[in-house]
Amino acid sequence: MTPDRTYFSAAWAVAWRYLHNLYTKPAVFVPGLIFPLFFLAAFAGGLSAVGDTPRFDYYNFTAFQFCFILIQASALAGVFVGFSIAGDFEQGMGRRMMLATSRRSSILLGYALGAALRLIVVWVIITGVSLLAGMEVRATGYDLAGMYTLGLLSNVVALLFSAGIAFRFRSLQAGPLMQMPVFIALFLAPVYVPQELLTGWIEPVARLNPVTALLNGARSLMAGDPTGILLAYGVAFGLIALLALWALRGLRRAEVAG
């Protein structure tokens, strides 16, 4: 077998480790998806009535909320998959899979394949149940392509944040050091109501938040209106870049630890 076959072989066989542990093991998947769920509930149901507000001139607000609940479902999806990574370090195993690879890289590869994976599952649920709650698609296909990749890059990002510390520290016990930034980030966004709608301290900080780009890049493709694209795809570039430098660097100290 030649090294990139190898290389490939082994990133797909921990994300089918991953996927196998996550869907016969209710207690660890269905967290990932209740939480997105309860708040398009919350937030499309119990708070419906803002979008009757003067200003708030999107078209549809539970469609404004799905993406959000979009990007936000995603990002946890890869936080979730960076306790699976402090569990297996911890357990043992993830000793075990630098030991049958010589290019550790593979085995973050072959989380952010499962992640990938898993969130198609996910999606699938929170658009269906979005739809049934009378979010109305102004968006082409290209446009729902564009918003739907948008939420692998917050993904991805997420992941390689969640990846770098749980390489680092090995253990479950980092799991608020991977999920509370990653929330802070989510809610400290345009959340409720649009961008300029935001008054008082929360505007300055959301106008700096990275992830209010990709919010009013998947809300505008929603609306069939794509604007801020190439905003929204460079700063999440930008992160995975960066955090792919921080996961890397963590899988080395991982190594290097033993």
The other form holds:
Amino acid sequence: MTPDRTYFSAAWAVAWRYLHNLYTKPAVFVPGLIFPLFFLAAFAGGLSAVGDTPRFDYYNFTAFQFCFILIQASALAGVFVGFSIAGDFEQGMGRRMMLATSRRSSILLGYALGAALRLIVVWVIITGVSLLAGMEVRATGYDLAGMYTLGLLSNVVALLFSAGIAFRFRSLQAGPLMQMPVFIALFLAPVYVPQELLTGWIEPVARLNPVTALLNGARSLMAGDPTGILLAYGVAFGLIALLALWALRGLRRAEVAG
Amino acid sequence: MNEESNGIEVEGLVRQFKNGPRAVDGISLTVEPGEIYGFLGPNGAGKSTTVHMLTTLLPPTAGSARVAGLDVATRGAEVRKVIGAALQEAALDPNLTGREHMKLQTALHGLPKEERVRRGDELIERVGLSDASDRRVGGYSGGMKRRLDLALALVHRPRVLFLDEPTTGLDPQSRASLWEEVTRLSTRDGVTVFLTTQYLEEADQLANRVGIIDAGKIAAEGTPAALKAEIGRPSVEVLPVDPARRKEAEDILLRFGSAVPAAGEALSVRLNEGIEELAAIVRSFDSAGIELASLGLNEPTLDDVFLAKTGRHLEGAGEAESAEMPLPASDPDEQAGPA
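Same protein, different state: after the form predicted on its own, show the form predicted in complex with the partner chain.
Complete assembly follows, chain above in first position.
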């Protein structure tokens, strides 16, 4: 069945409500912004001496940390969508949407659209704060587009993961299940220093962690020296393909559960 | 039943929950196009589970159901296009206004943009929420939420409407107002209405036909009049003014029927022939010179039907009987919600 006007109309309706609630309830929007700003202040500010470590050859520590904050903020914005989905099911709005949409995957698309639009605001703020904090940008316009696209793909990955959990549990009590794995994956990547400087157990873990590919790709784009981009995009699209199945199966579970 | 029809056909429908009982245990029923079908039963009888299956919110474990000629199990997306539903809990977003809900619902159903505002305003006015339409729903009363929920169920002009206990918890005025709207939908717009309720009077007054469900099975089905006629004849209850003449009064009554339990000091008989014996009864008391403090004719109720079919009374039967329905009017309480 090909998506029609009704399908996209429903998706936009879900996105509109998501954004409406987000921007009329600061308690929902602000945490998603506070997290990355806190990490930016802590890492790029408090830990800036890490940039002086021998063999730390990235050109600017704030720019180095900004790439992590970009991926982290994008992923967390995706996780928060899972919270919204679970909340909607608890409140009964999930059922309303299931009843009103002829094709229910439009609900998932709607949340994804809403999350992407929310992300623009988050990006503007963290980029602005990073520039004020002394971030030097060596990327060309194309590089920047590529880097922010990696951010968007990270958002979609985390969104599909948390949506899959939200559809299965349909309760905010599943919040830790959505948040913790994403947090752990993010922090098991080379957050503070380049991958080459990692030693001990974290080195092989980081090497196998898919977030590392995204992070390295974003950092190389920021430096205006794109390397490992195919790997980064390949990992991102691979995860999206897998997690889209996870999320859609979760949606089917929610349908069967009533 | 073809796809142009607005009816409902259910055959052997079953819903078994994991490690639980059969909430719906092989029910079969038919609802004719444009009919109001009352689905009556106590809490936990399987009413809501049936509605959830018919509205594609829950897949059946076994059996089949066709709504507007479409199989709910295999053509769910098409079914959802032609049905509207207001479920037991009005699922509303407390942060959105009434008007914003209409905007959301019309978009979810894919109404053309130019039609959305017009349709939303039309329905808000129809359910009497124009004055409150720009207020957040969090401040609405229960009756206002129910009316908004009904309006939301109608945005896409559904051919079949499912109402799951739409008046539970409503004050008599809001209930009467909703009844009026449901009747209008059926008679004027030709919408088929599948209405679950535990209120006997609601089923009696609104429904063209009634299905009584108990423990997941259909216990009885038919028009309210036919169901009542099926279980018995009317009874007459009298209370003599002079208690000393109670025995004489009883002898007179027993000439017309068999004794049945009566309230307090009253005497009651189930009539042998029917309502036409009433005049003869009055004449008999008159000629015997027995003065009566009261004389009443009791028709069987749907609760009597339920009792006859299941061996117990329907929960809330007394509540329904005591619910006197005033004419629809504006509800001052509902206008007093926070702005």
